[in-house]
Partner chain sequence: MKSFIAASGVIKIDRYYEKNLKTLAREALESIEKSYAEDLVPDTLIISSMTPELVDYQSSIADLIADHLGLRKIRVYRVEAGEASGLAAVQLAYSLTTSKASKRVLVIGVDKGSEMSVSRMAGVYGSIKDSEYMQLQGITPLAEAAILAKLYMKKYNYSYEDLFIWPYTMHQNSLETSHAQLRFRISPDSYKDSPVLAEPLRLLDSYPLGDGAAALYIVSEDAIERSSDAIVSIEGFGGSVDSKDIASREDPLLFRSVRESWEEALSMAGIERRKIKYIEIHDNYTPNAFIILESMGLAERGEAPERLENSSIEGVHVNLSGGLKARGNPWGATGIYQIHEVFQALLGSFKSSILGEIEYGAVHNMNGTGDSSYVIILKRVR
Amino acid sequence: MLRRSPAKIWRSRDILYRLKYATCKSCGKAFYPPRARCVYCGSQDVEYRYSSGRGVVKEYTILYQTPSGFGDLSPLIIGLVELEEGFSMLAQIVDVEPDKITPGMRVEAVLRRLVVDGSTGLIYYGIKFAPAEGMR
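Now supply the structure block for this chain alone, in the form predicted on its own.
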């Protein structure tokens, strides 16, 4: 279970609620999560940008036995999503039946509930991916 303070979540809002990534000005490659140094060439000449949130599913797996605390999410679909901006990220795929997902499916980022903290009742939200409009 996540244990975060509201202040820490506020400081992380660019990562949690928007798809902020970095592009290296030296080699031109995009990467996520954003870092001060390029993960490909080591250059510190990077620029931060926000993604459109649109991409395609490259690969995926379906978990029928979920980790403790995530039982209500079963079956859990985890996909490698390649975004239009050229970087890839792992994320949960929602709003699709497991037998309907295919590699190459167009998806878009959506803000959804991640977990509810049982002791405080705080609801944590984050980025997941759902089939793009016209694919639902």
Contents of the next structure:
Amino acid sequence: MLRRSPAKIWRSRDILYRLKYATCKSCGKAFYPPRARCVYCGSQDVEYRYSSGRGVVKEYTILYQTPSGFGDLSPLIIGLVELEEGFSMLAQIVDVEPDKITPGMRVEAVLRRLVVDGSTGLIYYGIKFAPAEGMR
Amino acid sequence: MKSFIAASGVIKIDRYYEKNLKTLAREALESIEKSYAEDLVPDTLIISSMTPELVDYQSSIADLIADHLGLRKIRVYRVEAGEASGLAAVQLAYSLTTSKASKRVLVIGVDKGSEMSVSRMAGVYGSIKDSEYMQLQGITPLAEAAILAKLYMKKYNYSYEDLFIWPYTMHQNSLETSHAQLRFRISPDSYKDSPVLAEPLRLLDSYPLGDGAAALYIVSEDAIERSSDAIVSIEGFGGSVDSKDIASREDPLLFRSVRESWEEALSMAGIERRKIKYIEIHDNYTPNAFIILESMGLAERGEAPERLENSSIEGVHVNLSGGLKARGNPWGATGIYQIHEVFQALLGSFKSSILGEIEYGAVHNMNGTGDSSYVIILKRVR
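Could I see the form predicted in complex with its partner chain next, after the form predicted on its own?
Up next: the whole complex, starting with the chain shown before.
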């Protein structure tokens, strides 16, 4: 199913490895992944920044029915994470037992293996979130 | 100018290992031919299908199916708008017939959801999300729906057991739906004991993977004069989008695409919402059903589970087919099944013991977690 080209992953490096997000200069809201127009007010007056990667878990689920390719990491903990820059994103939560996660828990971005492409052997990496220093 | 639905036909949604996309499409067409008195003479064929490239390595599905059906001198299109492809296709048929570009359009929705293992199909379904973001994280619409369920339960103070009313009602409704994939009752115990897919959501909060094909014959006002059976018109439609991920929505518990497409369709039809007595909504996951009803204004925010009674809410019968939970969700075909159900109900041939004679019905077809929505309002005109 994956069969993604190395070029595609390279193109996506700003959102996969660096948490590039957008801030709207018109309404002041931030969003991820970055788009050319503000997702809240439609303004084109947006600027792009890089997140600190620090945030809190607002909600999460444990996903058992995972797509093929994620089997050895299953189940996945999927969190709705609010970053300190004011935007929210969905990402995997790692290095913590599910029963230790509580909404409001502080987390920070870590670079981890996302998935191995079964057809080409390419290993894709990206941002996940782990409990912040002092929370582990 | 108006556009009319002259005939419809469906096959039972099921797992058809022995049948390919072409065979399923042909059987849907044959289902129309059995019930329709006149010869079908379409000048246009629209195929609504979400996954032929991913499941069957098959692109160019529209002319392939036209060839298989023996259709010649016909314009073909393929519409792909994820799970909402069906209603997008019907809206295209409307535009072609009202603009006089076409007189008679055959719309066939077809998809094979049970072709591969569950994990492969979870990946196929997950392909509706951004391939540079959510797909690489393994985050599917199911995971989003599970987070929505938790947010919903927390905000409005519901337990997981409180959500049971939706799947229970859907499975009751499908008992008398001959084309439904699942036709059995469920109990609170079978609900709570079904496998967890993404906590808190369980198997019975999701839809079954299945293969399906459904067809509509849509004609222009010029063509209806020669068609004594065409008595249902497309009165209004709407469509809208929202952010692809629930994280970048101001209020994740409101589906903006639903609200906007619903209001647009009502405005185009020029009717009060109360005139609509029956609606089929795209309830791919239990929490989404409640959010859809509330986004349409059929219940106050947070009240849909309490207001639903005998599959009716605010005087509207909802998902008498059994919905996606029990009738099934063969993706690109789902919207065509929904139109078939409401069309047949308006003719008095579907769920008439519950509905009696009705003048208006509506269909809501959605992609993912409200990523996009389409609404169509139908009216019995004679």
